[in-house]
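One chain comes next, on its own, written as structure tokens: the form predicted alone.
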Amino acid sequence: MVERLGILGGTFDPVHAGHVAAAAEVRAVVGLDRVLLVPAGDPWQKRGTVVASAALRAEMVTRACEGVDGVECSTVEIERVGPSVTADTLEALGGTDRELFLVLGADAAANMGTWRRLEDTRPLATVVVMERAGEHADPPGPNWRWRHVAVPRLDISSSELRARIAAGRPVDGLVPPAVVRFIKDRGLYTSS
């Protein structure tokens, strides 16, 4: 039996309700067995802007996935030394017993031309582009397995959440409750 496995990577600084809702929607629409949320260990395209450590971001993702059927955290990128590169992650997670689906937002899909090892990525997975109202992305070239999935539009961004927390404003409802508690307990994203 071949497992249909979705991989949704990101910085998740912090993870929020939009990430979890999108993963659950893609899992249902595409018919995936599981979707792994994969926090970037060394997000080379965001160096200097990541606030929480990789270990803290992985813990937040683990807590966000609790109770969500078929959505889990994977620390594969955190366990690997060096920059987080999608082809490396897909190679680590692949196998003859798995069919991989790389889940991307339309913005990330449109940015694929800047990726390291882009051509190595193409044969490793079907790309599933999550599109919200008004968003669209096309493959970066020919011969990509490419699929579009409409997901609910939840206008939440991690940078806005960090700003809200720093200003002492609530993020309840925008961030899963277990993650809100973890952020408060650890004093993450506060200005002090």
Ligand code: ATP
The other form holds:
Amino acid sequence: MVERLGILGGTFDPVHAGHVAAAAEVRAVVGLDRVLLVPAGDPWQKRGTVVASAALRAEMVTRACEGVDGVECSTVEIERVGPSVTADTLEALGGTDRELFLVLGADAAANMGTWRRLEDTRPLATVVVMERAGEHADPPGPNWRWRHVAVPRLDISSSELRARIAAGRPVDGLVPPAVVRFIKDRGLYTSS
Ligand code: ATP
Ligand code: MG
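Alright, leaving the form predicted alone aside, put up the form predicted in complex with ligand ATP.
Expanding to the full complex; the earlier chain stays at the top.
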């Protein structure tokens, strides 16, 4: 049996309800067995702006996925040293018993031109672009397996959440309850 596996990478600094809702929607619409949320170990395009360590970001993702059918955390990128490169991740997660789907926000898809090993990425997965109302992204070149899925528009971003926490405002409902507790217990994001 071939497992249909979705891979949604990100910084997840912190993970939020928008990520979880989008992962669940893509899983349902594309008919995936599982969607893995994959926190980047070294998100080289965000160096200097990442706040929580890779281990803490993975712990938050694990908590966010608890009780969500078919959505799980993968630590494959944080166990690898060096910059997080999508082609490496797909190679690590792929196999003859798996069909891979690379799940990207429209903003992330529009940025693919900057990726390392971009051409190596193409044969490894079907790209699934999550489009929130009004968003769209085209493939970075010919011959990509490419599809679009409309996902619920939850206007939440990790950077806004960090600013909110630093200002002492609540993030309840924007972030899963177990993650809110984790952020409070560890005192994460309290200074901007
Ligand atoms: P930042 O504010 O730092 O950009 P972010 O909230 O966009 O953070 P990322 O970790 O960069 O979080 O996002 C990982 C993936 O999830 C990206 O592909 C991004 O497009 C997508 N994504 C981010 N926010 C949402 C959301 N509210 N709904 C659906 N997808 C989202
Ligand atoms: Mg973003």
